[in-house]
Amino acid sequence: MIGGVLILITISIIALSMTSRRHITDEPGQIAISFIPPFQEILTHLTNAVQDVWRHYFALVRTAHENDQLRRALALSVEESRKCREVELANHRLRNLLNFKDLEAFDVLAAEVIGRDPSIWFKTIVIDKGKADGVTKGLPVVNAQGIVGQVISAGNRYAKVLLLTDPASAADALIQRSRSRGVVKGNAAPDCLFDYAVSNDDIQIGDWVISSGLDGVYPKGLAIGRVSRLMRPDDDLFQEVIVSPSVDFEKIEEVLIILNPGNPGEERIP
């Protein structure tokens, strides 16, 4: 096709040069000139076709470039929207913590969870506050839903918290409605045990379990959870009480460390 175009261009140039010479008036020259217009028309159509191809090609390239820019802009918008949503959720959680802080007569320190023990045997988290912030071993850790656990070690800028659901954890507790006493222990599971509840204690499913304040760790009145299951063996002195914690331990992101746990507090449930 390109060779044909070149031939037609050559013929057109020759014809034009022939017509520009006034002394050419012979009949063969006029006959040759009569064949020029069809070739010029074909050449014009071919030239226009080539130009259309180039215009469409550059238009496609420009469109593809614009599409790439739009895709990048959309991706950035989605990312910004995700960040805004995350900030909104964080603000909601922090407002809950601040409300909890306002309702309690404790000196508290807010901390962010930055690590979690991956083992199935130990239930611990790492927070971003340590000795430099006044955090020491033994301090209780809570959030707006209730007791989270206890600080078991503290570095200068970080601390490790043993969660209430760990088998090594324990909290002296009360059934809020009937005042029956027991000890809430971790059960290596989502639930906890309410131990040492005698068989004739008035305990019902749905009862709130709160801290008694008698263990020297957790102030009185902090929410622990609700009674979710009961077993009263006929020949046993104690009944088996299962407690579902009020804290969702799989979704903890921020906590409060109580710096003066010896101060009395009011009984409070979420």
The other form holds:
Amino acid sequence: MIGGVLILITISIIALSMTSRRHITDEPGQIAISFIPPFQEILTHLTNAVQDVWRHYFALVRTAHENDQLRRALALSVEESRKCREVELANHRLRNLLNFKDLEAFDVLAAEVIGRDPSIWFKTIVIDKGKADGVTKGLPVVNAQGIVGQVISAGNRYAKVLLLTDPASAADALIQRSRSRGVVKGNAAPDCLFDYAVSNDDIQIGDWVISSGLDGVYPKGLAIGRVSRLMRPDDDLFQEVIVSPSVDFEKIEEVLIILNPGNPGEERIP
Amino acid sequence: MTYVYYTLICLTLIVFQTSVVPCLMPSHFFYDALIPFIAYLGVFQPGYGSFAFSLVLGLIMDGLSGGAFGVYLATYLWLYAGVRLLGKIFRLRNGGVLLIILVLGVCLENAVFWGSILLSRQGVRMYWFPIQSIGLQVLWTALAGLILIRIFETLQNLWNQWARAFRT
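For comparison with the form predicted alone, provide the form predicted in complex with the partner chain.
Starting with the chain above, the whole complex follows.
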């Protein structure tokens, strides 16, 4: 410590004595002017840069706040737009349902699909209406496209619907054009079977299949689907008829439960 | 506290596969997410509690499903029992063995469901068999089954830590 102080004092004395002996007194100033300004310049730039950053930081914060506000406003607008689109689509679907309701004289109850059977083998949905709304076991469920299925169990606020494509499902049916009778059965597949169609029955691909009303569940004249495939084995009494359902079961969101299925309406194809 | 965790997981999985998955993709593209959970219970949490949960899960799924009552119950109990039995022979915590168990579980479920349909529709021909859907289920199992089991394990550890801290 003492040694360091002594060295500093010595250097100072030597430097002071050298400066005092020079004649050109501005030489140290020249050196300083030549040597220091670049550092000053750098420091100045740096300071200005820092100042700029500092000033712009607040500006950026303000901009960021403004940006946040704009983003929120945009998100709200997008959300509003999405809601409008959703309302528009729901409106379209409900209009279809209401049109259907107008056409038929049934007492119907609209319900929303809230769950599905995850299995590929069984086809059921859960709806948000139950006994409290007048839903009971056995009631037919339809939508604007045609028959959806049948209520198989009803809780107080929810009910389970067996879809037409479930293997346990069946509906007495008619070929609309030729009036050939058969039973439409689910098969866990996207399509259904039209069973018990006699070999010489007049059935063609594209024919509409409708409910006959004879099973005591589905009112007469509701659309089931169209014939999509025909096989006529030579040695068999019955022909094999595959029906593509008119309802898109993967996209059902709302359904109508017919509360008075005993009141038959007229045949109606969407 | 463990039962609360089981209940939460079960509720989440059931709601996920009955309400969320159908909105995201066609329902036949995904597999029963409860199979990995049953396998997890059998491998990592054996005991009467796990057995009881498998039973309750089966009953709940049977209640939601349109199939013959007892098909989910039978599947889950067979799966649980099978896993416990295999546990006496193999080291089940190995990833490869777990994956095989999950794939077998998916196949077992489909076999039980198909069998129940055939039994209930005696004399009626089945012209359709969902080979492609089952293939997709197996693929999903291979991709996501082990991840699900690891998630169950991690969540259980976190839950146990939280439960211990809550008690003290």
